[in-house]
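In the form predicted on its own, a lone chain appears below as structure tokens.
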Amino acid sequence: MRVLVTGGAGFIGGQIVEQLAARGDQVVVLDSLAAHEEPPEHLPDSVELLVGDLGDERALRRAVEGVDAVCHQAARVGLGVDFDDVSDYVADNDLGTANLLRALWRRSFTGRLVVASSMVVYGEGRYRCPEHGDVRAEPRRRDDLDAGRFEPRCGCGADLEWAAVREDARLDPRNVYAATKVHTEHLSFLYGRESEATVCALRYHNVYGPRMPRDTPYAGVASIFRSALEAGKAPRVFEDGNQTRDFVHVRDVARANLLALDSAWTGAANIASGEPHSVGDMARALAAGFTEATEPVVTGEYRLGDVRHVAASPDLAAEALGFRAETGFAEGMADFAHDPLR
């Protein structure tokens, strides 16, 4: 099979790409190379570098000729520095996928296509309340936040309980990325009804793992915690620590990528490890893989475009793709104590 994997040379297309080639597939990597100061050397030889972006309309054209299967994994991550951001991101993400799917549609493509979505499209995850069962958590108040009450409330005031969030829950965006990633998604769908291609969208948790970005703005929190610790200083941890994640390995998520590949089902699935835990957990299994271990401090400090829950059930993709995590968060930290970084 012959795939494309927009910004293949990152932190997961990288590992995609690598997963591919070891199988035998011809690999076609369509990147700007910005986050690199050279051609990275863990592409192996046998791939097809073309460097641009996804404005590069002479690279777009060039990237999707005589290809099986796109996987889509160019785009401008994290939360950013603060609203300033809001037209790159939609330049990159929004307008980046649209150029590729137009270029897929002047090719007249209708192969397989995997993009790469997010559980930040949920916005909060879900939610009960002892009370009224099942409800909907609204975006936390300033004021409640600036007291130290970080729990979504229920309406009657009483504090709401997480639960694994399934792929049914309705999309409910609160942050520039989360809403380009909710369109990547839509725009991606659309492009499947229109071209008959088949289009699943992974919407992977927080990914960590070798070659993850350090010291950005965009880097994840697991980066950041694990820079903060090589340079002897504590980790600071958002709130009091106890919001909830589900820190899924960036092999798994690339295993994840070959399975939709390969797959003919459409939709849109969680790309979870099934074991969640809290940022405060995540910083202190960090910390414990140093020698001169610097316990975590907690801050109380928020970002409003932060949620406080979010947590996935991994069942469909088990059911539809085949796919379960393979890497325990015990082991995963252990390992990125010392894994390279970007």
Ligand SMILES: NC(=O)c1ccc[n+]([C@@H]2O[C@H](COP(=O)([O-])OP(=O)(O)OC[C@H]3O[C@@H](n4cnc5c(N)ncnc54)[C@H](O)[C@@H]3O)[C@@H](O)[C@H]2O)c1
Second form
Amino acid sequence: MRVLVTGGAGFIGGQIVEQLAARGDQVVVLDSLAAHEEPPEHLPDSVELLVGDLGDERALRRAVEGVDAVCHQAARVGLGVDFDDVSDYVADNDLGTANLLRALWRRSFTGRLVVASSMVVYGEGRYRCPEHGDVRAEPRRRDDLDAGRFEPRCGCGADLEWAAVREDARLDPRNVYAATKVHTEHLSFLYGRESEATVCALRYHNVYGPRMPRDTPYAGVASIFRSALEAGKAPRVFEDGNQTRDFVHVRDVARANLLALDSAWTGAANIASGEPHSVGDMARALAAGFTEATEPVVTGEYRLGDVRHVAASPDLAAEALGFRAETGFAEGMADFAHDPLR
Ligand SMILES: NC(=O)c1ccc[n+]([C@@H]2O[C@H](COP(=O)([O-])OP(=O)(O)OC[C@H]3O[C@@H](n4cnc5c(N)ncnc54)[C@H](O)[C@@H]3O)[C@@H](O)[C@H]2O)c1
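Mind giving me the form predicted together with the ligand, seeing as the form predicted on its own was just shown?
Below is the whole assembly, all chains and molecules, this chain first.
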């Protein structure tokens, strides 16, 4: 199979490329290398690397030539610095996806399209009120957060209990990046409907593992803690450390992509470990991997707009794609303490 992996030089794309090449697929990578200070050295020799941007029509035309499947990973990731980033996110993620789809349309591509989406499309996770059952959690109020009341509350005042979010939850993007991932999904499914290509969106939860980008405004929390520990500093855990996430290993995420490429299932699925942990737990697990570990500090600080608990149901990915994460939390975090970062 000839597969185009956009963003194939990146953290997740790189692992997908390695797994595809290892099983003998012919891989073409289109990557602008915008997220890289140095040319990537990890790509297998058999991979054809096209350095080009999703905004470059000629590069795209070349990239889609003769491919049977497309795995779309290229995107501007993370939360960015502030709203001033909006046009850059929209250019890379919304327009970039649109350009890729147009190039596929002009080639009458009807093969398999797998796109990287994210848990951020849900906004807050799923919650239950002991009194009112399933309820939506509205953005938390500054005065609650200032007073250290971090748990989202029901309109009746009761603290809510979190539950695993399923794919049929209402989409509620709460930052620019999240809005662009919702749009990426929508545009891709529209392409599927118009072209008869089969389209699948994978909503990754918190991905970690080797070659994760270092601490930048675009990095995930695991890499921020890891960078602090490496510099001999204590990881600074915001809120009370009890916010919940699902940390899923990058090799599992890559394997989920291969399963999705091999399947014709259409829809959006969570890609998660199914084993949620608190951010405080993650900081402690990571610190334990360092010999002269600095204990994490729980600071009580907060970022307005951060969500409190997002844990995922992994059931649909298991049923539809046969995907189950294989790397456990303790094992993955112990390795991540020593994995090379980008
Ligand atoms: N890392 C996570 O925890 C996570 C979670 C959910 C979803 N995702 C999604 O997974 C995908 C891969 O993310 P990642 O963590 O590997 O990030 P990454 O930055 O390591 O990889 C993205 C790659 O895309 C390339 N790229 C960016 N803009 C481009 C453009 N306009 N044209 C061509 N190439 C471009 C970058 O150079 C980079 O190599 C993204 O779509 C992201 O939204 C990641």
